[in-house]
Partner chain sequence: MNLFISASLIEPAVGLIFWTTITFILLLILLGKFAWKPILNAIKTREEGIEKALASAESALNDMRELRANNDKILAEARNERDALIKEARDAKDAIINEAKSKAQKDADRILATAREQIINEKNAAVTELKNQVATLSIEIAEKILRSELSSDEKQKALVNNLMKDVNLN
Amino acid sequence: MTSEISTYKRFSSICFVIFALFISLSFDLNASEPIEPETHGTVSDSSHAAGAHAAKAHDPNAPVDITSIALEHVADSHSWHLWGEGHDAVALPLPIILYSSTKGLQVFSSGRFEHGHASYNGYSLVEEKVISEDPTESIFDISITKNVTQMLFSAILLFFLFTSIAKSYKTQGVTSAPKGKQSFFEPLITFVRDDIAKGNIGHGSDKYVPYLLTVFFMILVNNVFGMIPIGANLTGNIAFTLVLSVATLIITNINGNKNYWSHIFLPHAPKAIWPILIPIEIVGILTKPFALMIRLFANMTAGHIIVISLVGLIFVFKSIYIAPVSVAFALFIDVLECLVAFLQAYVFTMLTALFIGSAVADHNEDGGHNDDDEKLVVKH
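Show me the one chain in the form predicted alone?
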């Protein structure tokens, strides 16, 4: 169908609009605060502290801090860690982009920091935060971090993937049987269009299908990438889920019809309780996307932390007898995460469609059902 081809095109275009919002907000949330001299000290002190922490981590007799390992795994970073620790770590350096109040724009590689063991150009990396040796200098960190890199990669991947699918439909036609990647993605696309969009929005749902497809596949792809040991926990980043929920908030309220707004500001209740109901309804506008944000963020972060904690039990007890139980439970949670990866994408997209449907629903649309009932009565 021609409508299906146009849907793929609109999906590809809206994908870049959404991921641009992601980048802008991720930069903002990763901004560094001005460094106070009495709290942080000098760069050399910070470097010595980081070196002492690394030495402690390499001490075979030191207790294993599972909490710090788990939080480090789910957190963002200025380099893409692959394997190893300390100076033996293998990681892909990422661009450090700083705006300094005294030096202006500064751009260099995170490899200059040598995994936090060295300083460069008056800056040092301590606990994935760039600090300055000058206590009077304020810096704004807009670096391309690990999460931003994965976000760019997933957006580009989806863009070229669905653009190629759209071209395939142009050359082969929509009546021919899908082949290759078309046969894999077409059921998912039709599921979002027919079951999620039409099922929750109803008439006029085609207008919102590109956004719902973008949300569904961005979450699904990044959920899958996050399950890879060297992947980034992007959907467990509050900035990512926040921008998704804000986009849903904007689309829902911009398209809200008269019935939607009258239900908020002119509730169908005695006027005496309007001062109570109206503030509750206004707060409800914000709590719906807030619930979307927290649900996705908490579920994806919790899954990673649970797996790391279960594996970490082997090092905490320092016993080979705990290994089979620990690995078995970790494997079970990993398999469960495969289901959760799809389920969270579905839940976020379905609730988004439900919120949009409640905002655009026409309460006078039962006329069609009444006409059918009347025809049935006349026929009998």
Given for the second form:
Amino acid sequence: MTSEISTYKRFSSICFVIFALFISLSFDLNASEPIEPETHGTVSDSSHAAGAHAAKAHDPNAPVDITSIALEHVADSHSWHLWGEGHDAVALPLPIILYSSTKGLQVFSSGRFEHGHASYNGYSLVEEKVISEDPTESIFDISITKNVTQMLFSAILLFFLFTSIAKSYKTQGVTSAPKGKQSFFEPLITFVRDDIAKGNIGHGSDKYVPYLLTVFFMILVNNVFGMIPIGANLTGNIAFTLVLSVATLIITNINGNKNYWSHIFLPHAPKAIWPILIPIEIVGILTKPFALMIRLFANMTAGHIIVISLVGLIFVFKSIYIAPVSVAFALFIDVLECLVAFLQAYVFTMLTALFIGSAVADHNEDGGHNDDDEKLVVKH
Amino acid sequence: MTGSIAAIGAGLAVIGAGIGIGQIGGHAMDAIARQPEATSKIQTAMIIAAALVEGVALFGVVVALMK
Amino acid sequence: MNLFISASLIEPAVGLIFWTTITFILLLILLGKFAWKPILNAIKTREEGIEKALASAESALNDMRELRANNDKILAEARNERDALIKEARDAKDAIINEAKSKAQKDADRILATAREQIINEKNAAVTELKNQVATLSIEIAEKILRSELSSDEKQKALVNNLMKDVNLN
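Can you switch from the form predicted alone and show the form predicted in complex with the partner chain instead?
In what comes next, the whole complex appears, and the chain from above leads the way.
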């Protein structure tokens, strides 16, 4: 009975993946066909000057601008575009929240902008950016964009998922074997705890495990959501990775012990090169999380761009015969991206743990400095 | 890409990363062949190193995007 | 236009930073309190339970091993004892047999010695008797011979002559 259910689940998940791929392909097809003489246009098209845009849309032989489609695809948006193009476009308008220096807090639907074709209340949408028509007014756009929506959704999902798992430990008892989603997530949790946290931080790693787990699952879930065709590319957004890497930066430096700071400000090296070494070390504090930020952002964005570019080849060559090749390559990259989704979550978490580990590592056990420091002295 | 020089830059970055990851993968294979019992450790180290190299390459790609 | 979008890709949006910060901190706190803590505790408890069970199994195994070792020791001891007993018995048997043998030998020797002595004595007795009889017989024969030799005067004279012939009075 249970095996039947699991078989069904497996089947349904495979169906879902196929369906998702199908949707993604059809979506890309739709997104790239300049059939309609557009008045509304897509988000990216809206940036064109109206005349040039209309002319281009009328001309079926005009080259397809894959770059803009790809870039639009990975960028954040004020509406959640589901499918269709032009008049047929089905998009979910999302709330716009503005904090204006003159008008205070304002909340309204992004539908008011009519895809950038209308201005509302003295604001207009250009290039997915809300711009005030009053040059003296400065605005902070804290809208619930597509990425924010997905992030909130994923946060809620993670919360309910893991609290329900926590509950199942309580109801089933600790000694019984894990079941269902518990059995799927427990190895991941123990992996983060043992391999990532304990392996890189060592003694006293338990303190950081909740942070590492949160980061890991937040990135993982959003990586996976980003791969679902109508999902948002949240982990491929630099603002998101910026926040996560700043969190790592803060945690690393708050917990840095005497050794960590002395390594930066009092390096075991001749005093003559301190003026070079100390700035390098200080910059090093920042470059490590910066690399984290760029790595995740660039990996996810690059993956999305590659997939859409491969599919876009069909429209660049304007031939149906290129489609099998395109789709095969896109599928291959998609599968690779499945790996990358896990890998990047792992790498981000692992490097975070590594940085924390280097900050809290206790070199004083062997009296003063360790071998690395010794080597460093010799080298210099 | 509109800027061809940026594309060249991205391409160069990719060459570097390709060489780097190739070296890492090849040497990891060597190491695994020499010590099959240490496979999991080698793989972990390999993935970390590959991610670091890839990160550098992606810096290049990002710079190419910046223009 | 691409330029704008691609530039905006690496330009962090304030709104997203704002919401990410809030969401992430909230998620961290909430998950930390309601999910990670119970889950990690439960996993730890279970691991400790498993460890304890393993340790107790190990100790039970050790106990059993010890018991078995003890049993083996006792068995070995019993075996040794038995061997010792058997050896002792064998020794005793050998001793008895040897004793009996030597005694029998001695008896036999003694008997033989007495028998030999007796034989010698008998023989001596027989020889003595034989000698006596021979002496008697010889005397009788001599008497008879003498009687016959000295029966007449002539014969006595011849004898004396004969004897006188042998005696040289030098």
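Rigid core: the largest C-alpha set superposing within 1.5 Å between the two forms. Positions refer to the first chain, counted from 1. Here the structure is a predicted model, which means the values were calculated and not measured.
- Once both forms are fitted on their rigid core, the CA atom of Val130 lies 2 Å or more apart between the two forms.
- When the rigid core is held fixed, the Cα atom of Gln182 travels less than 2 angstroms between the two forms.
- Taking the rigid core as fixed, one finds a CA shift for Gly104 of 2 Å or more between the two forms.
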